[in-house]
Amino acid sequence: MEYEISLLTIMGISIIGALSLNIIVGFCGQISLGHAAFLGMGAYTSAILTKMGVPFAAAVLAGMVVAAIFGILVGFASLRVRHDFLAITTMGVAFLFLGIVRKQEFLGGEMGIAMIPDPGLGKVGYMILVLLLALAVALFSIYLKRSWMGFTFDVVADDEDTATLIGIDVSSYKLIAFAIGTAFAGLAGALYAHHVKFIDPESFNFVESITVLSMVVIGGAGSVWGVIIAAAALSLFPMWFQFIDQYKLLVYGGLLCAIMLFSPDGLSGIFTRSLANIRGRESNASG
């Protein structure tokens, strides 16, 4: 039973992490290849503060704030560069974060941080907390997508020049997307740290950034439910099928290639087209 509880906890954390990147990539159309760095910022901040005696909730909130602050700084970079250059910039941020963590003793260095304090909720209580937070982030994402801000994000994602011409402050909306997305990434990282009780630089390396990006692309960038399904599946498969974990990059790379070739809009696109075909057949049959 403990194993299943741990699986569900990891699944909830993965969903939060994927939805956080979806706000940046799927909603606002900004490319990020270093998202694991923001998970790491939330994790390290929360872990250090709780070891200093700060209450769990306050430490997690601090982790979100720290991640959001650095997310805004990266957002400023998105105001000067686009597309491939932005991807390279975010990748550089990820490597910079790992380099700093590895060299700083108060961050644990290469050895990482062990014995991260337990929140005191018990395994089941912590799982419920994580799943409730995942639900809250999902509902917020749906609300954001359907709000006027979500529609504005869509315009920015489609064509920044057109958005500027019609009076949209593109710079502000980019910064907002990075701030919200990285804050939720910090939440996911903090929850992960207190679940596994140990973090080190390898917990937030480039492979993890690609893993989160895979969840977004495979689920369908911009689709909340598609990303949730992909995040749940990709987080559970390596645990159910141990051989996948050894070939994670190969499996995820193959899935990404297949999705981009046959359904660039991800699982959500497949579902939408299938539903449209079914309705079309029903309409023809009734006619």
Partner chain sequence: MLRVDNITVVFGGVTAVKDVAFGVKNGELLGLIGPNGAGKTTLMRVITGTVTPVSGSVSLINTSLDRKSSHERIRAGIGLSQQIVHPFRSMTVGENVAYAAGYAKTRNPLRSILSYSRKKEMDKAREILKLLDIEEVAEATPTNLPLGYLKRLEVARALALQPKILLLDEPLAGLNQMEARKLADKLLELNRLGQTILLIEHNLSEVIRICGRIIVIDNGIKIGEGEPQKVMRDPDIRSAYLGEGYNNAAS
Given for the second form:
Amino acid sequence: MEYEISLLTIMGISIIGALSLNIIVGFCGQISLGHAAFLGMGAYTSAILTKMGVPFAAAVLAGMVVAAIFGILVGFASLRVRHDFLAITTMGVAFLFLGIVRKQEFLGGEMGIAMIPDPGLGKVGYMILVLLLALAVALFSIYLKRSWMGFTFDVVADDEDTATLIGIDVSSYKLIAFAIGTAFAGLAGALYAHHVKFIDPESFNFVESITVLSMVVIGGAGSVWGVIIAAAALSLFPMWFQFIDQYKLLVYGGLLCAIMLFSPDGLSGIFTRSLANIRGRESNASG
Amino acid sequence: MLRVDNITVVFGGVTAVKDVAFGVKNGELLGLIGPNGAGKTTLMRVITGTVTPVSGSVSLINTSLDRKSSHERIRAGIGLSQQIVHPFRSMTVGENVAYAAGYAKTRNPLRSILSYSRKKEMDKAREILKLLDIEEVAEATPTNLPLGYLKRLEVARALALQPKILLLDEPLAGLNQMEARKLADKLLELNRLGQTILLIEHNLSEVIRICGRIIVIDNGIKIGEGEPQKVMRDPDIRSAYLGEGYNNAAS
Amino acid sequence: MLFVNLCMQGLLQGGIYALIAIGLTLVYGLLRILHVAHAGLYTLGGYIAVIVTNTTGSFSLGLMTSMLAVGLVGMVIYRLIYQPILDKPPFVALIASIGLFIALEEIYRIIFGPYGITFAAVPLQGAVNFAGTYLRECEIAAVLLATLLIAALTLFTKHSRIGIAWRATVTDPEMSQSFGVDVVKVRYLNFFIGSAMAAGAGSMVALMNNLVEPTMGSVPSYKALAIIVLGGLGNVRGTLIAALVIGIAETFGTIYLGDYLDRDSIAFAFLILVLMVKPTGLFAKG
Ligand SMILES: Nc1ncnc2c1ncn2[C@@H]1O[C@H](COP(=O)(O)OP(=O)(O)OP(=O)(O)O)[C@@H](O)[C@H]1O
Ligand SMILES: [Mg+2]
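Cool, the form predicted on its own is there; where's the form predicted together with its partner chain?
Starting with the chain above, the whole complex follows.
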């Protein structure tokens, strides 16, 4: 039972992490290859603060704020550089984060931080908290997508120059997408830290960034449901089936490559197309 | 309403616009014509802030736009329809226009995240699409539509912003003669209802028919200004411009 | 003496980076694709070199086989992965490439084991006194190979017909197509040469470390991306300079910045700094 509880907790955290990146990549169309760094910022902030005696909730909140502040800084980069340059810049930020953390004594250096305080909710209580937060982030995402801010993100993702020419302050909206997305990443990271109780630089390395990106891309960038399903599946399968765990990265890599080749809009794209096919057939049959 | 003073634009050593000045009066329908490469689009881009001139200034209703960024200029009351169409391809024609119609909701991010319903804007979009005779493609995505539709979508989106001045760069291109005439009539009608319009067009017969006043530029220099018939009778302008343009007008 | 030594080490490192990065920047120039999986070919080059050397006893044979075979694999990757998605938005190819790279590393791990393989009898290990510092023969060989390959590439693109067509295509794909250049042939050639150069680098690194591991491409892969961005995506000369600069900056940085920043993030710190000042890289073309 304990194993399943832990599994569901990790799943909830993965969903929050993937949805957070989805706001930046899926909604606002800004590629980011360094998302794990923001999870790391949330995790490290919250871990250190709770070890200093700050209450759990306040520490997590601080983790979100720290991640969002750095998120906005990277957002400024997205105003200067676009597309491929942005991809590499965000990747660079992630490597820089690790490079700095590894050398900082107060962040535990290579050794990481151990014995991160337990929030005191019990295993089940913590799982419920995480799942409720995941639900909240999901509901917020759905609302955001349908709101006029989400509408604006669609427009910015589609063609930012034209967006400017109908009076949209593209820079502000991009920065907000980065701020919201990285704040939730900070949340996911902080929740992770208090779940596993030990973090080190490797917990947030480049492969982790790509793992989060895989969830978004495989689910279908921009689709809240697609991303939730992909995040749940990709976080659960490798643990359920030990033999997959061995080949986890091969599966991720292969899936990423295959999805890009056959359905760049991910599972949600496959779903939408099959639905359209079925509808088409029905209307053919009836008409 | 709109004033453009002493605008000079240089692209990599080539002067595209040289010391051009003109004004658009409130409620006017002003035509801006000139042969290919004359610098018309460039002037339009100077007004919207996409191109920075070497010298000169732009002002709208006595407020200078010079230090404003593009989106601020649009917010100050400009509606732009570009020569090269730029529809948002990931959404339907209706949504394209509705999004622009929601300009008050997108002015600041806080307001945008608190606004949810799109109903009013969708209705407004339908109205505008109907006015421009393209409401039948409201549900279509722009990707496979003919140019004539996309041109009108471009105009529709500009109109949806309820601008003080409408800047139209060749809105009639890609339309057949009947459609062009109909759209020109619509523009005239809008103008009579009080809409100020600056119209760039190659379709001379329509320009002469609907514009109260025209400006002619050639090689980046303003070579004529005044009542259409009168300006077109000027022999200098005929030789500079009509040499090739006359055929356009005739066809 | 420390100074000279650091310079030598920096240039050596830079030469290796250049061999990897040039292929990458050529692919970008031609197809606007960030070919992350390129470093997977570098690793493959190392494996083939070690295996062939161990079977035949000749490193030069190993090196040659490795470059040839990996060049062909590069062409296959272009055909199977990139060609079908050329008209999709750029991030599609980028993510496919990352996926491929991760999958390749896993395949190496599954086939060759997680701990890597080594030479049975590792050649070229003698030390040579060079300008007062000691260099190993294999390091000198690596510098020579890098110089040779880059010089050959330059001559080839300047003087051979197909080379000139290639350069023209990298500079302006549409223009050269209208001049009758067979763009598809140029692309295959591009992948062949770029991949072969990466294999050369992989073989030399295998020799210097006497080790090939599944993940030996990870760090060079991302670092090479930083380098080609610094060099101004698609600009070969810029890439060469950027590679050497990063190589030297790293060796010096490790000594002087080691307490604040680890070696592998120096390139990225440099990159971010440069991009904030000049968003199109140090040597943007056009
Ligand atoms: N971004 C640019 N860079 C360099 N030159 C440009 C640029 N934009 C326009 N030009 C040049 O400036 C001149 C004026 O171009 P512009 O597009 O303003 O002409 P136009 O009057 O709109 O022509 P058309 O009727 O064909 O639309 C042309 O010679 C054009 O080649
Ligand atoms: Mg024009």
